[in-house]
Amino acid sequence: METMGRHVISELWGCDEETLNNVNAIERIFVNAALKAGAEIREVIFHKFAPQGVSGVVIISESHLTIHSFPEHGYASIDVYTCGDHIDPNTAAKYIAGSLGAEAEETIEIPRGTGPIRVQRPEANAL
């Protein structure tokens, strides 16, 4: 294993505003993303803010998936952090972006636990 973990951070723009404000939909998307990536889910916690927005986390044995949504801007910030080499965090991140209807995204991947940070950009940054 080259790294202790892989941390994918995505800025998602042009997302469906109703979905971004629906705590149940976001929770379902994140649970499904974790499962599609082959992760083992430990805890699921999501919170709906008033008047709008959702934040949440899916804790997985391999680390976590998180979101902070801003429906009024059609924007969500997400991150998917996995440890070990049997799960690709990009699988979950791409599933989330597609499920939120993101029209544009900017994604970086940071290898964790290897010393100095080397930011990597996955192949495709636009949907």
Contents of the next structure:
2 protein chains.
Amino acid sequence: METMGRHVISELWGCDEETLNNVNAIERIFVNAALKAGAEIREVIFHKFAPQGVSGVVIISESHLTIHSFPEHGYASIDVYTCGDHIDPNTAAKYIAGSLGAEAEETIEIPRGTGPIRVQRPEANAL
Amino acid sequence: METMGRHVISELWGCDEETLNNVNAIERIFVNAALKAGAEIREVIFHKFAPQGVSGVVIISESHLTIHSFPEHGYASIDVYTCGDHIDPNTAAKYIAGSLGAEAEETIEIPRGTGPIRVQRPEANAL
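Starting from the form predicted on its own shown above, please give the structure in the form predicted in complex with a further copy of the same chain.
Expanding to the full complex; the earlier chain stays at the top.
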């Protein structure tokens, strides 16, 4: 398998607080995001914190998707990492941002497994 | 909980190929790395691919550690993300690099949850 991968890091602000605290909703969003990107799901694990917040991961054949949510701040920290070049991690990241109702987003993409790390396409967008 | 976090991304090359293909060894290394950093472990899941390679995650109260290994290339792709300021993700990342026998490492650190994304401390080191 080729080492080349694309790692999208998204900072989502102004998200729907209720969704950010709903572990079942977040798991559903992440599974759908992986499938929409064309990924093959291997493991799914989401954890609800007390009093609030959710952390979770979907391990895909092509790497992973993760979230850490902070409902009290309307903030979600997202990673979508896909190996190979047949999947676009931005497909999943955009679906997640939309599903969480993010009002503002900042995203960078980092190539993985190709040698020196270069950060690509910094974006700070109001959605 | 504060949104502020530190996300260390490490590209490890020249790792021990046998270790990179040993799902039990990698799980043990990652659990130990989380504990050495002072993290609280919540979920542990590691997946062995056929014919080779391991993907896995440790979800900690403070965020996560992940790996994707490519034994045939001696390459491992590592993320250590810790929220708050009482844990240094580099403690875990360095332990992992040493345990996998990495001969060369490139690491960047990305602040999370603090507003605009800035990439800090690019490093490319022969170990």
